[in-house]
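The data below hold one chain only, encoded as structure tokens and taken in the form predicted alone.
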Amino acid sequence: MKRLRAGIIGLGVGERHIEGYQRHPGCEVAAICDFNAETLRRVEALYPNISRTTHAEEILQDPSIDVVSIASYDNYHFEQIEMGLKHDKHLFVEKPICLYDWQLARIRELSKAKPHLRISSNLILRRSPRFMQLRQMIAASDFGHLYYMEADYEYGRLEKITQGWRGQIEYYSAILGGAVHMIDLLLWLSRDTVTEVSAWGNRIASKNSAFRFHDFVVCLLKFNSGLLAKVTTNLGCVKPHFHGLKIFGTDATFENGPAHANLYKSRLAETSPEQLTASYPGVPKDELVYNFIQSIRAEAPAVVDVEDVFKTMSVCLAAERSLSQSKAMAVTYY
């Protein structure tokens, strides 16, 4: 079989890929795009044999290129996702992968018209050791049943927000480029479908800025089993990056820390918590991308395949709807 040539657009987070794409024997990155000409020189000096463009359409329409990462500013990711699945791209996009419901039925509609191309986003969580570990006891039963959970992506950068382009585009969605993490997370960690979504969001920490979109949003889930989440998206939280996590079953419950996880069996105020010491996040942001290459050439299932990246979407665009429309929102699966 021979080697995939790769593309990345978008040399922010998308500079890790190239390391992803490297490290597997069986691709080669063939071309990088970002608007910065400066960041092109940068990165070229840092990898000399692999051309350079301004333009992502000159990746996306390449014959001679098979895969494409997708890294660039939100509101760019659905035109370059319909461009590439157009010209018979596997495509490796950044979350969220669209903006719009009307964008993630048309890349649905794309997808299915080529189902020999993999779609796949960078929800990185899922290759967290401990979130790992966390998983396979769920699913061991050792929590019981699960009924309620909580997901607190605490992001910490407000400056990001408030001076970076996310301030600059037409839209930003705190959901879409923070909850989805945490959203995606309690789907793969429960196995559940969530049914019913309501959202609210005020832009109080961001309010002395040009930011003009909600900067922190606070949504209900409703899972068919009877499981009950909360997921908030904290953009301008005073505290370092983090992703709160606490899970709650009938036998355990799970509570996450910066250095460990607390995992408590008993309600007796005597009995300390079993700490679980597995590495938190320890996952390089360039792990999926050696993953989506094994899974193209068939050596590996996806850890996210294109059925997760639609139903992640799905519940996340319906918290869009809520909070757009202040009012409990069902579920419109994709």
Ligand SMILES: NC(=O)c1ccc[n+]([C@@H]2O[C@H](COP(=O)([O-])OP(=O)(O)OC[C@H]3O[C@@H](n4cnc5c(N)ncnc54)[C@H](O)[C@@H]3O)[C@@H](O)[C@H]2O)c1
Contents of the next structure:
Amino acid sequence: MKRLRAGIIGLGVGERHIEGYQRHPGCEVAAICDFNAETLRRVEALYPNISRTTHAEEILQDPSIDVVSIASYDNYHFEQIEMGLKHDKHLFVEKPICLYDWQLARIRELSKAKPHLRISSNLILRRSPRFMQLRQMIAASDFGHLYYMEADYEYGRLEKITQGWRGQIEYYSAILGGAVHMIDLLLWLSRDTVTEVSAWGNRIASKNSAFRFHDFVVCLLKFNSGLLAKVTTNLGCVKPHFHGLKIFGTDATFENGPAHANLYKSRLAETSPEQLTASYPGVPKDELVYNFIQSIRAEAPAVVDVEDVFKTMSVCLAAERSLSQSKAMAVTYY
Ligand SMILES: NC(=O)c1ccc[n+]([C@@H]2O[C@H](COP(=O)([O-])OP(=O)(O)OC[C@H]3O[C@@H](n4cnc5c(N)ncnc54)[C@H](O)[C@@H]3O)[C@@H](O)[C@H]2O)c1
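Could I have the structure of this protein in the form predicted in complex with the ligand, to go alongside the form predicted alone above?
Complete assembly follows, chain above in first position.
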């Protein structure tokens, strides 16, 4: 079978995608793109046999390329997806795949017209060994009935929003840039559906900077089963990057920590929680790239399949609407 030829646009986290494609025996990296010539030169020196360009459309329109990683700034994702689908590419898109409801609706329409083309997104927490173990325990009913979850995206990198592209593009969304990981994680862990969302935000942590958008957002999620959740994006927190997670069920409670997670199965103070030591985050940024190629080759679902991408984005966009209109929003599923 012919090897799939991949192209990568944007060589920040996108540089990490190169290894994911190259590790797969059924794939080769044909081209890389960055509109910053210096970045392109630096990466080119590491991979001299890969062709390079500063123009994304040269990759998106190249008939010899089958798969494209879109790892450009958030504001370019939509136009690059549109062009990629038009030119029959499978697309592995960094989160968020787009910024607005109308864009997601359009991507859905284009994707439905070409169902043989796959779309996935780098929602990497699904491959964290600790969260994979947690999901298995939930599926095995170890938690009884879930009734509340808390997920906190603690970014710990204030400088990335006060300096650099996140503060300079037309719109940077804390929900789509950060909470998207946690919302996806909760949907995947609970296998439930969010029906309604409320969100509030502020901009206190980055107040005296050029960053113009919310740097802290809290969302409340109501699920079909009655399960409730709170999700925060905390871009300015004074602590290192961390994914806070608490899962409350009728029979057990999970609490994530940097070194290990605690699993409580008793309400008694003298009973120590069990320590879950499976690694966290414990997953390289290219893991889902490899899986994406595997899923195309095997014609099997990817870990983050197209329906997962649309579900997670739909919940995030309902939260965006709630944030801007200051009222609870029903989720519209695209
Ligand atoms: N899945 C994850 O865990 C994860 C982690 C980091 C970043 N991201 C996402 O990846 C994307 C890039 O973020 P980053 O942290 O790598 O940023 P970055 O600034 O480190 O790198 C982005 C690179 O892409 C280039 N670029 C941007 N737009 C381009 C375009 N239209 N054409 C060609 N080159 C372009 C820039 O010159 C830069 O070199 C964002 O959407 C971000 O949300 C995802």
